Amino acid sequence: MKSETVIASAPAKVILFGEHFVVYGKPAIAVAIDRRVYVKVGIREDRKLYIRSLSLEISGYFQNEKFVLESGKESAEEKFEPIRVVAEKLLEASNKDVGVTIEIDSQIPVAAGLGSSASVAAATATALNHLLNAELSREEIFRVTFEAEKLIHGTPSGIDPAIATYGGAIIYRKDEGFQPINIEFSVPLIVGDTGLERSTGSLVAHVKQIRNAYPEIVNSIFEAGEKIVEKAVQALKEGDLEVLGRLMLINHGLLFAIGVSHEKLDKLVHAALRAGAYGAKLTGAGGGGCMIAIAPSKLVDQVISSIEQAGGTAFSAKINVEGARIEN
């Protein structure tokens, strides 16, 4: 077993096309951007499972199955639970009847629709995984994180920990698994956060009580959203970013057509928009967290600025990057 510390980080994700219509079976394409958790962990000879998370500010360890919070907030513990559940598994995988450190650094906003929680859990488990020596294959990475995703979630699709594991960008149905997609170009990305935090389990069952109540309607917005699918895999394998904005925009419509759009979300939108974007979505769950906008290389900053003077904060980003990865 490895004395030393293990480093490894996973990458943030944004969905282009098909956030919720996913959940009922449609199609939906993420993409791993260039945004990172970094998890350094160690060996312990306390039997602690100790968890620290630099950007909350939160501390606090488990043992004999209780929680001790050391700083931060009372919820340290549900915030933890995750990375508590990955670690017991990694532990049992590898047969080590140790104590772990682990500490988080991360540079993608939380509850904002960039997949926080997943890159956390793939982070870990990658470096658990090093560290003890376990030999779980990156399949078994993507199913432990799929799993910490269930205590936070509910029923996750499976986007997150499977762009956090894999990275790249994929085409996503719940009922075939992913599959990779070739992006052989440039996409200038920029996301647009409105610092609202949400919850995607609150805003999925309101898609469902929705639904439920007006079903034609509402499997007829699903499937336009299948058909903006098909049309989006296609323009990115043929670098057509003013088809991608079109479709961005259409998009939009539908998710805000199903109420899971904000008035700081739409304010957002219609800046990159009026600063000459191709086009702008919510990415995520919705009702607050992250937009997104694709504009013209040279219209990036001025896409940026527009954001940030309407409210909100953004950043540029390079696309199809790397998944999870042992950092030293």
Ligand code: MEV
Contents of the next structure:
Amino acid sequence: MKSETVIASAPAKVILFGEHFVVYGKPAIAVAIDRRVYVKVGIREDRKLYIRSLSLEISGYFQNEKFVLESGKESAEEKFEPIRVVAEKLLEASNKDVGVTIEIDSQIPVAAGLGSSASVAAATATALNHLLNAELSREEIFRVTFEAEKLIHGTPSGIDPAIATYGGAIIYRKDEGFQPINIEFSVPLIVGDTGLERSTGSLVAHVKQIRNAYPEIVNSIFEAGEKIVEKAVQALKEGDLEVLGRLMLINHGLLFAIGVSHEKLDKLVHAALRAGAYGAKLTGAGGGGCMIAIAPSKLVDQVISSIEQAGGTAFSAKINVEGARIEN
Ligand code: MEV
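Could I see the form predicted together with the ligand next, after the form predicted alone?
Below, the chain from earlier opens the complete complex, with every other chain and molecule after it.
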């Protein structure tokens, strides 16, 4: 067992196409972006499972099934529960009866559609795997991360844990897993954040409700989503940014139709288009959180300022980055 601390990181993700439809077995495309969460872990002699989030300014520990809040809000226990699950799985896999300290430092906005919870879980599992010599494979790290996601989001498809663990660019299907997509050119991608936090679980539940009410209509929206993904894979391989932009707008319209957009998201999408983006759409669960846009390289700065003038915060993102990895 290593006595030093271990640092691991995992990337944020954006879903380019197919969120929500992916929960119903349709394909979706996700890419890892260059914002990461860093998790530092170390062994403790007192058997506590101590967790501190520098970004959320909360800390506390689990011991003998009880949670003790050290600093921050009452909701800390709920926020830390998935991390506790990850830590216990890793302790079990390594057969070690020790305490651990887990310190989280994130560059990823929380509850914004960029997969921050999956990234924290994947980075924690990767760091503890190394620290405790648990020897889990990447596939097993993905499984542990997925278990943690189920606690937070109810019935997630698994796309967030897959991209946080493996990185790159993937086409994902719930029942078949994922295939990497080879993207050989740069995609000028802009992420705009409405600043509105929302819950993935309740948005997924909303889609279920609307599908139960109008099954034929909503199923045909899902079918259209699948066709978009097929064409988008081709466009990504060929580097056709204009086609990608057009497909993004259609995808945004479908997400609007099933009630997961938000006035502020629509406003940022229009702001991006006005500044010359090829296309834009909400990303992730919607209802607030983030939108994305693809633009000609020379217009990226203009698109960013237009989104900011419309009340969002925006940044340009590099895609196709590495998945969960050890940093030290
Ligand atoms: C969340 O990033 C994407 C959703 O499709 C939910 C999921 O696939 O688990 C909304």
